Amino acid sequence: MYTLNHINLKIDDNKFILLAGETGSGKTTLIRCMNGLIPQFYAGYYKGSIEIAGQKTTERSIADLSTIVGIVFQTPENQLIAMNAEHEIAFGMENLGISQGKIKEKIEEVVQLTNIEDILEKAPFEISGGEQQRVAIASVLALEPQILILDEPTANLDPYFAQKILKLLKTIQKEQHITIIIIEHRLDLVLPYVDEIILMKEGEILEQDTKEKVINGKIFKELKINKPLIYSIFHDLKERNLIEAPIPVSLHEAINLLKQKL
C-alpha cells in the first residue's frame, strides 16, 4: 500500500494554507515530497513529479531546493545545530556560499522580523520552546524561500506561546508575499489565520478549497479530526434549525452572528 495516493494538487503564490487530515493520512509525506526529501533522502517507490516554481524536485539537490521549499520541522530542537542563535541563522547560507555582508544583512533582517534580538548570543538550550521555534522560523527565512512549510509548529506551546507564533506567521506572510503551509492539529488556533484548508485521508487529498467552504462541508464534518469549539457549537446550532447561516469561521464572526440572531 502507498503512503500518498492519486494526489494532484497546485497552490498558488501568497496564501496561507493548512493542511489537516486524520493522523496517518499522509501530510508529513507530502511535505516531505515538496522539498525533495522524498525521494532523495528517505527511500521508497516513487512515482510522478513535483514542481516547485518550475523545478521539479527530483532533479534538484535538496540544497538548492531549501532555497525555494523552507521546512521547520515538529521539534526545532532537533533542527538548530549551532552554539547560539545567531549562527544558527547565518549556518544554511554559509553553506550556500553567500557573502559575508549579505550574511549579515539577512540576518539584521530575519531577526527583526521574528523579534529574536534579545536570545542571539544564546544556546538553543538556553531559550523557551516557542523562542527556539522563531529561531527555526528565522533560519528558513534567510534563505529567502518561496514556499514555508511548518509541522505542529505549536505542538510543545501553551496556547499564549501558539498564538504569538501563529501571528508571527500570518504577518511573515503577509510582509514576504511568501505561500505557507502549515500542519496543525489545533484548529481552533489556526483556522482564523488561514486562507485556504487542504483536507487529507488515507494518503489521498479529498478537498483543496476556502476555509469557509471547507468547513461548512460534508467532508470536514465526517473526517475525524478535532474540530473547532465554534465549529462543533454552530454546527449543532444549524443541525437543530436554529440558524441558517454557514458557521463562521472565527470568534469575531461567531459573535456577529449571534448578535444578528439576538
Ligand SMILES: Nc1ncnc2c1ncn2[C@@H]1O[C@H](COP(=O)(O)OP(=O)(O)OP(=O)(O)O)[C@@H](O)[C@H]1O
Contents of the next structure:
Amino acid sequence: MYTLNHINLKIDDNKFILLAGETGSGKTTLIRCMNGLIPQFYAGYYKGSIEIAGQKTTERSIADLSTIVGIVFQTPENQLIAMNAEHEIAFGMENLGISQGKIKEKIEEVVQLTNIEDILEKAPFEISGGEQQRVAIASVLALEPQILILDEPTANLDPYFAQKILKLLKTIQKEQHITIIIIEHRLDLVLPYVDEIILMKEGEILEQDTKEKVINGKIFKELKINKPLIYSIFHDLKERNLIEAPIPVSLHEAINLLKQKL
Ligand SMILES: Nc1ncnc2c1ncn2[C@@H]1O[C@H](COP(=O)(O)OP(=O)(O)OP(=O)(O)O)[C@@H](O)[C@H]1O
Ligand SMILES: [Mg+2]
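Switching conditions: you have the form predicted on its own, so give me the form predicted together with the ligand.
Starting with the chain above, the whole complex follows.
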C-alpha cells in the first residue's frame, strides 16, 4: 500500500498555498517529496517523478535542492543545531561554500525580515517557541529558496504569536515573490492570507483551487478538518436560506456581507 497515490500536482510561482487534510492524509509525506527527502533520505517504494524549478528531485542532492525548496519542520527545536541564532543562519550558507562577505550580508537581510535582531546571540534553548520558529524561517530564507514550505509552523504558539508568524510569512511571500506552501490546522488564522488551497484525504489530492472555490465546495464541507468559525456560521445561514452569497473567507468580508444584509 502506498502512502501517496495518484498525485498530480502543479504549483505556481508567487502563491500562498494552504495544504489541508485529515490527520494521516499524507501532507507531511507530500512535502518531504518536494525537497528530495523522499526518496533520497527516507527509504521506501517510490514511483513517478517530481520536478522542482525544472529539475528532477532525484537528480539533485538534498543540499542543492535546499536552495530551491526550503522546509521549516513542525518542531523547530529539532531543526536548530548551532550554538546561537547567528551561527544557525550562517550554517546552511557555509555548507554551500558561500563567501563570508555574502553570508554577513544575507544574515543582516533575513534577520531584519524576520525581526530577530535582539536574539541573535542566544542559544536555541534560551529563546521562546515563536522565536525559534523565526530563527528556523530565517535560516531557510537565507538560502534564497523559490519555495518555502512550512509544516504546522504555529503548532506550538498561542493565537497571538501564531497570527504574527502568519502575517510575517505573507509579507515575505509578497516582498520576495516566492511561493509558500503551509500545512496549518488553524484555518481561522491562515485563511485570510491564502491564495490557493490543496485538500488531501487518504494519500490523494481531492482538490486544488482558489480558496473561494474550495471553501464553497462539497469536498471541503465533508472533510473532517477544523472549519473556520466564519465558515460554520455562514454555512449554517446558507442552509437556512438566510444568505445566498458565497461563504466569506475573512472577518473583513463577513462584516461587509452582513452590512449589505442588514
Ligand atoms: N517514515 C514513514 N514510514 C512509513 N510510513 C509513514 C512514515 N511517516 C508517515 N507514515 C504514514 O504515512 C501516512 C501519512 O502520514 P503523514 O505524516 O504524511 O500525514 P499528515 O497528513 O502529515 O498527518 P498529520 O496531520 O497528523 O501531521 C500515515 O498513515 C503514516 O502512518
Ligand atoms: Mg504532518
